[in-house]
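Below sits a lone chain in structure tokens, taken as the form predicted alone.
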Amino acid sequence: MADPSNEKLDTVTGFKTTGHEWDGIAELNQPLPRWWLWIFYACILFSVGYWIVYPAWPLVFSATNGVIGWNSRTAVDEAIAQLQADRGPMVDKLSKTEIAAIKDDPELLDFTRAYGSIAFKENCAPCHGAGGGGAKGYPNLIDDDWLWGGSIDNIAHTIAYGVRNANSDSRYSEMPAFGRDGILTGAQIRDVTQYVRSLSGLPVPHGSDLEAGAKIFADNCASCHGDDARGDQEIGAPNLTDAIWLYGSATPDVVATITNARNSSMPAWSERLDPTTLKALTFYVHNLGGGE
């Protein structure tokens, strides 16, 4: 609190001191700048206008609208309509084309282009990324690897209904866990793992038994991944014999999933998208590069 007893007249300025002194530096009672001031006031004056212009006062089940009646969700309304009335045309052809036929129509095909990429940027990339180029643990969909099979009619397929869900129709497979459930030893999946690193041309370890890592092979996963280690898209068992690793490569790697398996899930986008937005989706994906 000032002491009035300290006020005194600054001979310097000219101005009164308001009694406050610290260390010796006495406190000016100056006024505030007269710019500062109607700054001030004209932002107190404006923010009762927008008070009065905009929906601003919160009532018990709603809030005042303003004299102008505008608000952000109506305008986001109002843009996403006037999006839709827009794409209508396009859209409605689009759902009335065979997307064998899509190519054939050079403004169609522009259009599915675009829409299909929204959609999967909006959709796909948080975990395929955003060029589709995938991450561990998610496939790359611009190579020429697919678990379930790169046709237009799989990639429908496997977008609409995805893979190990509730959905009925969804892709389902399941690898045992080797060595969770007690069916492995630990020796026999660091024997396995290398022989099946060893298909693929990766290097192994020296003195790596490889012939009882057939032998294991034989008798444990040639009857999903077949004979030759190729794999079986109908049941979406990978291919052993190319460099394309979903886990990784690496010897831990390898090792984790025949121990504890790695059986993940996609969301049946059927769900979620209408039709038209699927056809749109599959075109895309299926022309990213890799589809068969």
Given for the second form:
Amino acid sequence: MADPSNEKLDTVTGFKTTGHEWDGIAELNQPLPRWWLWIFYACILFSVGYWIVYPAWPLVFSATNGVIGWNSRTAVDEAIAQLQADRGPMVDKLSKTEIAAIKDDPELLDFTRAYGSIAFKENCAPCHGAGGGGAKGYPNLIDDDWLWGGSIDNIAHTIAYGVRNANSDSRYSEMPAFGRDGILTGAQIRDVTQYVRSLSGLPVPHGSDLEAGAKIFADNCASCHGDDARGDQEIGAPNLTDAIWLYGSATPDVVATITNARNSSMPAWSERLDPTTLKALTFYVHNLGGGE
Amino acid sequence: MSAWAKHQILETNAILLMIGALIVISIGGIVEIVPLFYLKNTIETVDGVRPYTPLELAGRNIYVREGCYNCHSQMVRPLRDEVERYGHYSLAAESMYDRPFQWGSKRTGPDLARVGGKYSDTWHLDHLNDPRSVIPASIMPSYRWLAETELDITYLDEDLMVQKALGVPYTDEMIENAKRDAVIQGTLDPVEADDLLARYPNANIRDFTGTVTASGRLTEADALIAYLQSLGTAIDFNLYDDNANIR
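The form predicted alone done, now the form predicted in complex with its partner chain:
Everything in the complex follows now, all chains and molecules, and the chain you saw is the first one.
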């Protein structure tokens, strides 16, 4: 411990030392720099002002509220109200304009594109890809092949209520798990797999019994996928003749699809997003390339 | 003795300095912490918030075990940009049964406080198995073993007991049924589902990974997805009044 009686005057600087000494090296006892001290005092003064203006001190039954009555909840409400006011005229216009008419108003068109694209990146890109190109199990939204229909109304409905979820207006249908539930045998599944693959011109292994496959298809699959296998958008049954595969076209992929069925689902976005955002998204998706 | 010299007493005496520092820091702590005990917006109870179901709790344990909180926060702050992106800001009531809370302090990935219902179970499974299969540029690690590892529910009831000791209102009935409830929630046994729903309203009951029905066993991924799908879904914000409990 420093002993004040050990304090010496440093001959070079003229300051006292603390009395510590290590191998002849002593520690100067200098006062705090002036600039530092003044900033320190200024901070103390500032904090007094802060206590008065903002909520701060705990009292017995509540805390001081501060003279301006600031509160994080009202503050964020105000910030959002301000944002809505800034966007207001355009959002208003968008909510009142038919989707088909958006493109007639260049300013609204720009706004809707930007609005839709941001909402798409945040909510849809994780499944449908940043550009809407899709991935295995998540449909491509750019092409003109639609599971549930590519008209504005159909797209709007799919986005708002989703597919195979708990929402009562959700799109719904269920392909049976033909293998898992024992409706078809392994051999039958292999036959119908090759038949289905042949429909879009894929090469099938030698010796595949396409005729048997066609029969199995007519008996088990045509009710949903159609006699011509061109699908049915009413129940989201994909067109199997168009060489566009949601779950892959390789034999093991198709066997897995028929054995277990996929029945993938998409959330109902009306539960998370407001009607104007849904509208912008519908417009955005419809305009990605495949809208009807 | 001048004031300066008095200060020297503190500066030159380690014990005194420590006591002094402790007093100053305590004042800071009291000022910051004590008001939370009586601020309405930190102690309000909100309709819909309930303790985690046993399966969700098991998922939460995996979340903690895997250190997901190192990259993900669970706290939508009351700031415009966050509310715009994630949805309603988090309420204190939403973490009232979190022991310990998972607010986190680092966002390498997005906030997860409102992720429940945002994606499908399949997506979560794909994403946990290989994030790059759905988000090509993702830097999140793969957690492939979760879907391969059977969920260990041996100590699930004791887990509820620990939570209860920490103040979560699990009843004896809940603790007694913990293991069965986990199995029911993960495998969709409609006969028993009513009991579970009476204990834990609005619980999602289904085969989260789509493999339980066939394999007859719950995996860690089932529990984790059940937990993720429950996050931020408890409160109906159409009914909640932001301004009711401001102070």
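Each form is matched to the other, and the largest set of C-alpha atoms that superpose within 1.5 Å is called the rigid core. Everything numeric in this text was worked out from a predicted model, so none of it was measured. Positions refer to the first chain, counted from 1.
**Student:** Would you say A166 moves its Cα by 2 Å or more between these two forms, aligning on the core?
**Tutor:** A166 C-alpha, core-superposed: shift of less than 2 Å.
**Student:** Would you tell me if Y247 moves between these two forms by 2 Å or more at its C-alpha, with the rigid core held superposed?
**Tutor:** No, the C-alpha moves less than 2 Å.
**Student:** Once the two forms are fit on the core, has G19 moved its CA by at least 2 Å between these two forms?
**Tutor:** The answer is yes, as the C-alpha of G19 shifts between these two forms by 2 Å or more after core alignment.
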